[in-house]
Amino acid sequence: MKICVVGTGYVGLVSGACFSEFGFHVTCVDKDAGIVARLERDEIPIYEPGLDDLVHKNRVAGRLDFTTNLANSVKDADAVFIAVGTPSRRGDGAADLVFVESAAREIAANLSGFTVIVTKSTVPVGTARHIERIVRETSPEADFAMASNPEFLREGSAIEDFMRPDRVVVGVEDERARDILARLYRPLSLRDAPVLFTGLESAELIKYAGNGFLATKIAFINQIADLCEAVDADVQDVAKGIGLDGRIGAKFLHPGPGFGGSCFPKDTRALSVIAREAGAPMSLVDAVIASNDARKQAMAKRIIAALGGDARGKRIGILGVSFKPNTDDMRESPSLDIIPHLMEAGADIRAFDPAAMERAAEMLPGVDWQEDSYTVAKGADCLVILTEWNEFRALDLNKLSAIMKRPLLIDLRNIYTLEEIAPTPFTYHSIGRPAALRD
């Protein structure tokens, strides 16, 4: 089988690599002559830890292509993925399908045979349909059936979210196209991977209930961190105690500076619209929004507080401003909101990320960007730890005191314990602990 992949972002470019791991053919199609080039050199436009490999192994097999043209590419393929941006449109916070409706009349125009037209962006509910009638439209007489094929892949680990998932969701009404999907899916099956057929709109539905939850589980753990410190809990014992619940799960209990990233703030936006619009309002859901946009505000005052309530002239170490580890993803990251506001306020920022500087440097200008963890301490009123990368987990304490103005540690990911602290000259602040465990 062929398959055709429109768009080499970052759902694009991993799931033809993974699909082309498979054994199937896979060309991936983009309109930037540009990234075509650099991909066909092996150059990556992401940071995805593993990808680069397997680009490069599948490309030199013979099973991963890439190119501009788009109709060569479709008329050889069995299946056409749609996996192209759907950014939040301005406004009304609703996705943006442009490019998701520019690419299905791409696509009608140059169908040969039965083909598979599979939405892998993430979408409102109903989007399936509108694809079908676009199609219909430009090629009244091609030979197609639509799918719903959402991904649910976490940036970090999107390789082996693809070859090891919790499960595959396939939406999907003709039984041409379910067989056509059941066998890109068999190696998937063939490790008993859960593979759930259901309709178009429950497919696209999944994808966003999904998201919406586990923002709420970000946004209640980070409730829950304030309370913690109000009344002289820990909420790492709270976070086990009720993870260890098995209706509830551990996994998105960490307290931080509030959920960022090419998914949830945008997914959650756009999941309110289609509540609203579909007269079904979910005000749980607005309520998450609201919170986690309030969150990134309050660490911010959080930080300025912990300098004695005015950071003029103060300067502010930050350790990370990826929304998460092991990404450059900028998008929606905390950084964007809290660094800002520091610098509001009067603060001198120098920062370090593993990953991110480059594409930082372009959304936080005045920002002094330095080459590791210890040259951003040095001389620093306080640091923050931002984004819990690894490296940040062993950096040497005393060392770094010793060369600060003032050994003041803002840990927004509580990434250290009060018994590597407690050894240290550090000033400690943290979140959701005990006031004996933040100062």
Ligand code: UGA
Given for the second form:
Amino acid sequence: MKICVVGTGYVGLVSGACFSEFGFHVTCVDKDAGIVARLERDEIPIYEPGLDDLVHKNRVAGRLDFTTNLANSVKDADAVFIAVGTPSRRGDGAADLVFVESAAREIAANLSGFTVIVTKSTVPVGTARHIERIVRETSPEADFAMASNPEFLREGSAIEDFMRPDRVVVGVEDERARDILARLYRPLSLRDAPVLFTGLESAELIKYAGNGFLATKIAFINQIADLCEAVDADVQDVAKGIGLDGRIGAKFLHPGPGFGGSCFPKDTRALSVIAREAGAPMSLVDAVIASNDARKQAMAKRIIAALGGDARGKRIGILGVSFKPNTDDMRESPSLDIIPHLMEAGADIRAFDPAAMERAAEMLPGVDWQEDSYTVAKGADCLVILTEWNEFRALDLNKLSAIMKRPLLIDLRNIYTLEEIAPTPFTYHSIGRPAALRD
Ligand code: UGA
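For comparison with the form predicted on its own, please write out the form predicted in complex with the ligand.
And the full complex, kicking off with our chain again.
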């Protein structure tokens, strides 16, 4: 069985590498010759633990190729996965399908023998049928069927998520296509991963509904954290208390500075547009988007308030700028709202991130980038933990406080406990804890 994956971004590269690990022959296609050349040298353009080894191993074994030649790889393929980008369209936030549509036209022109065309990118409901029309118009004789196979990979644990998924979702309405996809995912179904076959629209909606629900959970616990502060409750206890209810579940109940990344912000906006356009607006999702936007601003205000209400001339040290740990991804990271807000208020920002500084430097001009947490803290009026990288969990707090101008720690990820902070000179602010633990 031969697979062609169009697009070597996050989704395409991880899926392609994992399918080749199952033993299938995979060709990953990208228009960008520079990216293809780098991949052929095992240089991975994204930060994803374990991906370099997986690519190297399967490339050397002859199961994983990279090319700019879409035509040849589509001709040979039993399944073609579309994994190109679907950015938010400027203006209305709907997913922009321009890359998907042009991939579909090119694929259509090169089909040979029965082929299943699979959308792996996150695409609005109705896209699989839209692509089907494009392919039919371009190549009326082509023998093909559509499938929708959304991915549920998290950055930083994408390989583990692919290899041990909670479920695989396949929207498919053609028997031959269903057989091909069942064979592709057999290595996972043999390990008891549920493979859910649905119609095309349901599979497309499962992806948005899943991300919309997870984003709602986060927005909910963030508002509960605000309420905890107002009534002297502890959000860690509340999250544990509700999370033990199997119907709610303990995951994705960590309060923080708001969700970011390449998925939740984009997908909640797209879900809102899909729902409105379908005549079934989702006021809940709209409220989640608004509360998450407001939260990022509120976090900046909170830092300024901890500094006594005036950030002018104050030096603020920032630990972590990526939207979450184990990635260098800066897309829609809360740091991109919080840091400019603090700079506009007159603060001088020093920052460190274990992986994202190169990317962040272009997006956050004016920040003084440092090589470690301690140089960030030196002479600072306060230190803010924005991303919960493991290396920030065991800082030498006495050493840190001694080199700061003022021992003020604002932990927007709650990675420290009061017991750890109490013996240190720090004034400690965290999220959703009673005043006694918070201030
Ligand atoms: C998310 C989903 O978790 C994946 O299942 C999905 O496949 C992916 O989007 C996608 O659509 O491609 P990802 O964006 O990599 O994955 O990251 P998450 O781990 O979900 O975190 C997203 C944001 O929510 C981060 O900013 C994180 O800090 C925040 N978050 C997450 C919280 O604030 N609290 C939590 O409890 C969990």
